[in-house]
Amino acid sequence: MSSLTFTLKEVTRQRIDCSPLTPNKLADKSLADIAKIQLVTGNLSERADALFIITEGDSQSIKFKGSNSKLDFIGHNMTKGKISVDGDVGAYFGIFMEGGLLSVKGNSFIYTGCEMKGGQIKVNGDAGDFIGGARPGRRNGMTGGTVIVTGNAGARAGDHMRRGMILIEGNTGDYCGSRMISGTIAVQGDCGRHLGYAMKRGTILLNQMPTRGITANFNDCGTHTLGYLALLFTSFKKLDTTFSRVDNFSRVRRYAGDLAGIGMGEILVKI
């Protein structure tokens, strides 16, 4: 059966809250019921069929077509199924996600994977700031799941991250891994300033030494052969990412920090 498809009718000037349009929330709903769902857009609400052309299909496999960066909260609290997006997406892509698969053939805006607990998100483009981070005023970022970014990532990737994995195939902005509590961030490209700022625990894997180097509040622990890295990269082979083809990452230079705090985090640079 084909996917349930939402095609944006026209470019909107207002942001649209797409949080009601997930497989778990649309399960067992008829096309008529879906059409009359109210979506918040700006300071108003509109029926779903006033904003989208809705094509009947399997509600456990949803597609958004003609999407742009004004579509927020796609995949909100998603627990199962699959959502794919043709175009860009807005803020909070996959917020509170617990299961299923989310993908976008374009760029995502801020807070991708915000406070997610499980499932997988793939951004086939660039991602904005605070991937896997916590909402403003909150202290717990993502606690599980996997986020894959094929392009570049913005600042504060993994801010307040507690568990899970963020795999960035391109470059990342400033403060990557800031205030990180646990989990794994892997970056194939370059990193911005203040890498690992205030991180408590967790691991940041780098394919190369950052252009700006490692800050003085990380202690150089020398070179090591870490057997668990071979197991970790073996687990990447089941994922659709260039990380699945990385070899010989077991030999690394290890930096421990942030020494301004408890200093139990680590930055591992491939050598």
Partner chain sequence: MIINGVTIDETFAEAFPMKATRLIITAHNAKWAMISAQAFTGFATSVIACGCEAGVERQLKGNETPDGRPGVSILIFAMGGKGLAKQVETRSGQCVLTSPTSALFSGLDSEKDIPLGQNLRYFGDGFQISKVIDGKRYWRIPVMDGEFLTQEKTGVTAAVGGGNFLVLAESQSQALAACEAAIEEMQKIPNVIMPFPGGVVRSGSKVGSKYKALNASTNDAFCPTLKGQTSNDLPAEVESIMEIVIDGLTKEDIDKAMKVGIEAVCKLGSKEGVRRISAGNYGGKLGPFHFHLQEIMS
Given for the second form:
Amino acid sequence: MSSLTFTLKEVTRQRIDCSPLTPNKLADKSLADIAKIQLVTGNLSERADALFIITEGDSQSIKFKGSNSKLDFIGHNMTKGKISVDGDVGAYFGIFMEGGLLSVKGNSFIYTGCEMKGGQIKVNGDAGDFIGGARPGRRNGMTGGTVIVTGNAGARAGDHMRRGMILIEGNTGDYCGSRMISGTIAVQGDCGRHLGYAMKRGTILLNQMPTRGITANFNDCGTHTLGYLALLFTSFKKLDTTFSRVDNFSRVRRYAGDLAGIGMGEILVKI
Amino acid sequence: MIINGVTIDETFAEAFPMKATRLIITAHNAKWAMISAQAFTGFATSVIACGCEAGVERQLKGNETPDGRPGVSILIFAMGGKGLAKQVETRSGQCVLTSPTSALFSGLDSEKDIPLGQNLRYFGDGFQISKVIDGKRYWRIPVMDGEFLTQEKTGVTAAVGGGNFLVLAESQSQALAACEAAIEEMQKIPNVIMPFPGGVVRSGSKVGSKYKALNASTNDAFCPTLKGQTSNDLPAEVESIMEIVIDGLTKEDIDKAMKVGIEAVCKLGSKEGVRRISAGNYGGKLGPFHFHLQEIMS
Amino acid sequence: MTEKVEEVIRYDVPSPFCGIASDDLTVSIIGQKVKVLENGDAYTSPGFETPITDRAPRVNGKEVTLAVAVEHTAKLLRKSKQTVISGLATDLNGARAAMALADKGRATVDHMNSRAVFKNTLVLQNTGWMNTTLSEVKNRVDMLLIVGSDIEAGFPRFFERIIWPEDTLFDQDIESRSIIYLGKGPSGKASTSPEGKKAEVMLCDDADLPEVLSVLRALVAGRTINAQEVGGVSVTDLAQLATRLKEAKYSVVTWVASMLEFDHAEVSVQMVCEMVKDLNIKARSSGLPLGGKDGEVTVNQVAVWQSGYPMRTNFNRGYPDYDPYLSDCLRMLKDDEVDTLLWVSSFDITRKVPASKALTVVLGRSGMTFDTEPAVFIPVGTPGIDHKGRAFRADGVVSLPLRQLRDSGLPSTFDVLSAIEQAL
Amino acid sequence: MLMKLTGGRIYDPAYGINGKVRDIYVDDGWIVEAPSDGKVLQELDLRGKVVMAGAIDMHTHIGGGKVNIARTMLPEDHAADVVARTELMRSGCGHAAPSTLTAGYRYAEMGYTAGFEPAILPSNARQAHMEMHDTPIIDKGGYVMLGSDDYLLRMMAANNDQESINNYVAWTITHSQAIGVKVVNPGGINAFKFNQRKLDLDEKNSFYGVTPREILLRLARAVKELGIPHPLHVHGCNLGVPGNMNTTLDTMNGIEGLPMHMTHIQFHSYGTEGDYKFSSGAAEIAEAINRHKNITVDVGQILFGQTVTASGDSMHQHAGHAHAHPNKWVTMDIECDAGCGVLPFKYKDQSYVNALQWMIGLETFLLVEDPWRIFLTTDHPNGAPFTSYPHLIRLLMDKTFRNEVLSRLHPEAQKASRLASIDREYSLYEIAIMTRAGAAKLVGLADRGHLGVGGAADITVYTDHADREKMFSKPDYVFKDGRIVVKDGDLIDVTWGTTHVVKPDYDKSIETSLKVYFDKYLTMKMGNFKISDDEIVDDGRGSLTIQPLHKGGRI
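Same protein, different condition: the form predicted alone was shown, now please give the form predicted in complex with the partner chain.
So here's everything in the complex, that chain up top.
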């Protein structure tokens, strides 16, 4: 069965809240019912079929076509099924997600994987600020699952991240791993300023020493062979990412910080 | 039933339900993985006094272990989950955590689990690091040679302990040679261990004793030196008897192990002094698992 | 025919312009002309003295009555799919009316200074802080650490009023007060003590300030830092600073959020606030965020008590929905999501309306100029000059009654926004 | 427009009326005599209904700096209880730190017609009034906080006479537009600024040498001598500290018979017995309250769930910061005046300490004999949000329900309390005393809390439901100043209540020294500190009601 497909009719001026269009929420809904779903855009709400051409298909495999960076909350709270998006997506891609598969052929705006608990998000492009972050006032960002970004990440990737994995094939912006509580961020490219700022625990694994080096709020713990990295790389193997092809390494230079706080975070740089 | 001149008694071994787990110890090389495994499984012959029965299941190549290093898989059996957890914890702490270059993983997935590194982590004194990889939690505990990596939990499964057979031979050296041959074959069978030293027991026991303090004592019915003093049916030419005890994850695993073990013994045959194969039981009243020798060999 | 107008002198006049609510101004009023005679400063004097130029509202550049301008605005709002009410440089009742209008018109609210304000708000919402207020600082501070801010450039009277008073409650020798700049240095001499003791300065670039603060906090916590220097500041010097902070009886760490002009400065503010908490394990220390201009504190306070949320809250769905990123007015304008912008700026005519494609309604101080004539311009009175009002100062605790100094006939922002709300 | 409320069962303890069927006449916002000509314009049939005056919350943190800090801090708490706009009501948020608008609506929906903010800092009074001004329907007012302000402590250190302290208290209450005086951790907030981390009743402030006991005596005397009806409102020393029951008992004994209201007494009734070194002191405290007729208390009942604690007690809020849940918190030193501390908190029924706190509160309710001297509060939001009052009323009125809830709590805590053995169930009459007549008397509201002629027509009508939680959650009618604002539990009209104040007289010459003090040491002018009556009236929506002083007052 082909995918249930939402093709955006025209680029709207206001953002569109797409949270109602997930496999969970559309399961067992008729096409007519789906067409009637109200989507908030600006200070109005509009019927789904006013904004999208809806093509019947498997509600457990949803496609968005002609999407752009104003489509927010795609994959909101989903626990199963998959959504794939042609184009860019807006903010909060995969917010609260617990399971299933989300992917976008394009860029995502801020808060990709915000407070996600499980499942997998793949951004085949660049992701905006606050990947896996926590909304203001909340203390825990993502607590499980995997976010893969094939391009570059914005600032504050993994801010308040508590568990799970963020794999960035390109470069990261500033403050990668800021206020990280735990979990793993792996980066193949370069990192911006203030790497690991206010990090409590967790691991930032780097394929190369960042151009800017490591800041003074991290102390060098020397070079080591860390056995657990073998397990980590094994776990990458089954993921659809260039990380599955990265040569395993377990020799790293280890930096511990941010010393301002409990200083239990680590930046591991391949040597 | 007679195989190659060896009589297979029409009797059965009687075994008990136990709880078991499998652990994988890896190390810088096979030697150090084995050293740790042997320490872990040392003094673990019988639950009665050791708290558990444990043994090396087999050696693992790098491509068979979670971290890609040479390793050893071991099985540990105890009467219950709690006792098993306690043994796993103390032995892991004393024999794996301490052993150079080691890492420790669960070798058994199951619904129920017991702590593996969950409490060992406190050795890290706050510097321990938790990592969840593929849904499993690991602990990285800083130690003097680097980092001790251990999985947080290991699975627990229902298992069977106490499968056995007895090799009755004309001389001590022939009994031993027969048992060695059996053990060599049995070690190739997965999911079982033979927990006694070298896999062979020379002091089979019976339940009870004339001394109140003891609840088991020598199996006088199978002590050749007592042929004339106790009621037994040991043939005159049998001078030495040795036992192989098998713990396995399932009854079928033990079946297989016993079969290849007995076959190896019978292969030596009467010409190598092996006369009879028998088994230990308690009349079928105590253990729910019965291993009928003739059935196994048929 | 000119009428002879008497000069009226008013004393103890509070300033809505300076952020620290100096309320000791002496002001001369001659008819519509206001002049600060005493205690003015670079913000306050121009603030009071800006002359009234426009009086008539305009719609599409044409002068109209207030009623027409209000009705026209209501019409725009009725048609709007996304209104943002921003600028919001106003007083308490202006803020109240803005919130009521936003609620009814399903609009988004934001403030012209939000970029700075949120550097503090996000910290309050994430880990909180231990802060103090101006009078406590005035009487108790023995060590003032100024982070990344040239205070006198933004708050010309801060030192004179708060740091170098003649008397303090606890008979402190004010010459013993230590003033230490970390990051930026002072542009003038306000931080020099009455007897000429200069402030200590530890300079570093903004780009390095986050790390310097992190290392300082680490040193306060007693950690070892391997590096010899951070951002050009010697770690030994920072260690000495950490020791002095720990030994101070009442240290105060202050910053001006609008002067922390780098992205994500809130994590640096958080670093400072957490350091203050650490210091309080044994000693006493407090943070003091300076700001409060253009009604920024007032408007956030009102928004919070009326809706639960500060600025950058939308009412798109009929209830308040807070999002400091998506509901950032400037971002929304940049991404062309706003069809109607209602911009309130009743204090400072130099503040510009941000350029956008939105239809723009400006409630502005008389004398404002525009690069592009807005759809509607309604000149409004300035709180504390043209009408009474109330305004919070930087510490968010003290609010002052603003006075009417002249009878300009200009409507208040409250009047205009309430009329628009009625007309909706 | 004269309206007759016919045939309701009236509970009006101010007049000793306990469930008698009576008619009530309302005209122009007031309760009036039956018209001599018998003509009424409208009649409402209340036969079979329970009729009480509108309820009064005499201690609820509804406005002011610390409440707004709490609101700002908790976007996540609001998000779970956002309230959409209706034709009638503005949007907002509820739960732990509700928006002012929603707070007003929800109080009215529960039949409450007045609430009093118990901790107005003089330096922050303007804000408190602005917030209360934006709180619809209910009447409001507040108690101004003194006792850690440097001005008072200087006066005491200089051994100024009681007269001058009375003048200062009267001046402060007048110009902060308050109806009573509150003291929080007497002197302790000030001591914290000198880095003292605790201050017992007889411990000296390290700078001023003044003790909490002396502060309490001075202020309690001032309140009495000024004729302020509301007794000194005391949040005592050692809030939340195990063993503080002894301090509380000492405080009662030490006040020398002066009227004193001890607030959220539950938080001050802890012993140190048992394995957890935390035990109930409720029995001893209740016994002491029963004995000391000069003492009134409100309970500050805790109920389980997420809330936020907001207090002027910066010293103890700082000490408790490790318990913040979620882990974020604020304390502030404020204006040589006071301080505040805000900590989100989650009370858990499986926590020994929290379960015992719950029991201590209920024990206190049930063991204090005189309902005129104990008041129903959760110290909103510190013990629980005010919206849990109907649940709390049911706990007091329904022993079976109470014991059923009790049986689900931390088992060790259950053993440590005698609550299960207490049979008392509050009657409707007693509830009416606690939440109406007694509260009005305590706060000093002459025209509220009763249904007598001349009283304001703040009236709540209930259906007598066996489930008291249901009954008190959804009144049939709520009248505010004669207007029906709630019908069948739903808001149908939005009005704006008045602000109740007292205006004790004082010697104006006090301003000479106060002006010098403001000019020298503070950062605002005395004239700008004062809140004018106009500011309360504001845009015309507000109003000021000056309540009479006691005759004992020096006027």
